[in-house]
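The form predicted on its own is given below as one chain in structure tokens.
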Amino acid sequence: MPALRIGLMGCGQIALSTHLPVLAHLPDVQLVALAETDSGCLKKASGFAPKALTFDHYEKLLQLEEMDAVVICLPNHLHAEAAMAALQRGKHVYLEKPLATNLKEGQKVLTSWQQAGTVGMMGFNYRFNPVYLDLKQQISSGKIGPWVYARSVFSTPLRSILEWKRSRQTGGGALLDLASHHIDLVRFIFHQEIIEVSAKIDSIQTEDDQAILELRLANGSRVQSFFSISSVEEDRLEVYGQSGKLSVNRYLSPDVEMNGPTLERIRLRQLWRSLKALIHLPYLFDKIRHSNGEPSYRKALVHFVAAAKGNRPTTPDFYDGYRSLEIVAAAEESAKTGKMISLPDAVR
């Protein structure tokens, strides 16, 4: 089977140190063309792939015929319109999360996905990441019994600020940059639809770059989320049950971390996870060696390019994509109007 011929549209930071190194290695993948507004940032997206035209708009890139899918890293507010007009040129999308910045402008995305009949995969890659994919199968098999609260923390320390992630207007806010990514991992972690937030936000540096969310779900359980980009290096997952606590750090933990439900079991739990430390060292490694410390990204384009080679369906979506921007704007309505706000039933 001839390799799939990828165009990559925007060629900042996440893309140069992610998706770039990543898309140049894979056997099956031709990078065919580039597209990127600052000429500094072309440049060195052209060391990746030498071969690949180049064009300083992602208009320009998709006029060419010779192109089977595109990735979209694009700034938040070219999303939409950027999807669509791949979609409709028949291309298949990999698009880098939020599918937009409002629902209409998400509802737009959706139709036009239907009619191309092409796969339209978000950048939701934290699923494909091994810590959070066996806390969800340990929580499904009932290695702590019936869970019944989970809570995370997702924030990062303040840094130089692109011009557009300063306003939300233009997609910035650590709603759909942080929260966007648990929010996700919720629905498939515990393979429940959110039905219900609340929601604080502030703008403590920049437009709404903190916030706080008590979700609720359609069993009735409840999660708390806290989501920050002008504070620390953490991201964090607990999810409590009746028989124990799981937990996992995306930054540190080489597997899910399990504590009993009296105090000398924790202390047994902390003596074997020092030893078993050693065990994990090459994951630790791999940790390091890949993009960013996160291999769910590798990961999770073979998993697009599988899907565009095959034409077949795959998670997650722009479906997936499209709920998780409705649970974002549920929560700022929340904070908006100081009420719980109830969601609509998560058909297909």
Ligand SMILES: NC(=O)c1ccc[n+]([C@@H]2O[C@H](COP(=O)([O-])OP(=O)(O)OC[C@H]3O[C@@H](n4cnc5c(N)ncnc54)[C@H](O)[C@@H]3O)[C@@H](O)[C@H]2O)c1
The other form holds:
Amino acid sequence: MPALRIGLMGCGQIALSTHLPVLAHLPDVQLVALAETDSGCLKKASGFAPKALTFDHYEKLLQLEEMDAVVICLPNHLHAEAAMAALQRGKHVYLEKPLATNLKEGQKVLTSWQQAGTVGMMGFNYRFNPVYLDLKQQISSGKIGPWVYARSVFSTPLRSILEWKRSRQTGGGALLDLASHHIDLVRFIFHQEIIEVSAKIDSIQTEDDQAILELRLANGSRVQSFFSISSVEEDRLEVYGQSGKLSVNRYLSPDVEMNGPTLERIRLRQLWRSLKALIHLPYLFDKIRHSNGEPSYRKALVHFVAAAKGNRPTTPDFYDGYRSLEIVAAAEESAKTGKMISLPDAVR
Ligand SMILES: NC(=O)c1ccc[n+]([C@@H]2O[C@H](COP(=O)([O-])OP(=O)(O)OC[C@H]3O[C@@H](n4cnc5c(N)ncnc54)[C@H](O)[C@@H]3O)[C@@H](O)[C@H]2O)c1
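Right, and the form predicted together with this ligand of this protein, after the form predicted on its own?
In what comes next, the whole complex appears, and the chain from above leads the way.
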């Protein structure tokens, strides 16, 4: 089967550190075109794909006929228009999150996608991280009994925030940047729809850079989460069940940690964990050396390439992207009104 001919739009931070190195080394992919407005970034991107044609705007890249698919890593406020333009030209689309910055645009992307009939995959890559897949499996196998509550944190340090990430209008803020991922993970891991949302949103350093969410799921359980783009680096999820607790701390361990329900069992686990920390030393050294060694990006892109080559539907798709956006919009409404917001049934 011939290689999938891919054009990449937006060769900024994440594309240069992740998407380009991954795509450049996939055997069944040919990077045929790159689009980037910043000439320095475009030059760096060309280093990964010297034969690819280069363009200074994504619209010019889309004029290229000899291309099967696009990977979109543009700033968030350009996602909807770029995805629609690519779909109207019959391309398969891998779109970094979020689907769009508001529901009206998100709905238009869904319509274009339904009309195109091509693969539309969302960059909710954490679904492909082995530690979350393990967590999902352990919950569904009943390891902690029926789960009763979960809490999560996804937070990044202030560093120098990109200009477009500083304002909600251009797609910035903790909800679109970070919460969109955990909202998707909650739906995926618990295999439940989110039916109610309440939220508090604050602007500490930049607009809407901190949010606290409470989600109620269809089975009545609740998930509480903290998101910040102005705090410490952390990504974890803890799930409480009737007979134990499961925890994932993505930056610190490749394993799902299990605690029994009683103090005695918890202390025994703690002892075991201290010993096991030695086993994790190579993992931690590797994380220090390759800070962006997150395995899920590659797995997600491999998944997309296989789906696009076979022209078969795959998840997480644009419906998942739309649902995540609906929950972000409901959280924003809740923060404005102070009310718990009920969500409509998910479209699919
Ligand atoms: N899945 C993840 O975990 C993850 C992680 C980081 C970023 N992202 C997403 O990736 C996307 C890019 O994020 P980033 O941090 O790399 O931002 P970035 O600003 O570094 O990259 C975007 C690039 O697009 C370029 N660009 C702007 N307008 C353009 C146009 N008209 N044509 C061509 N190029 C244009 C910019 O010059 C910039 O280099 C965002 O949607 C973000 O949400 C996802």
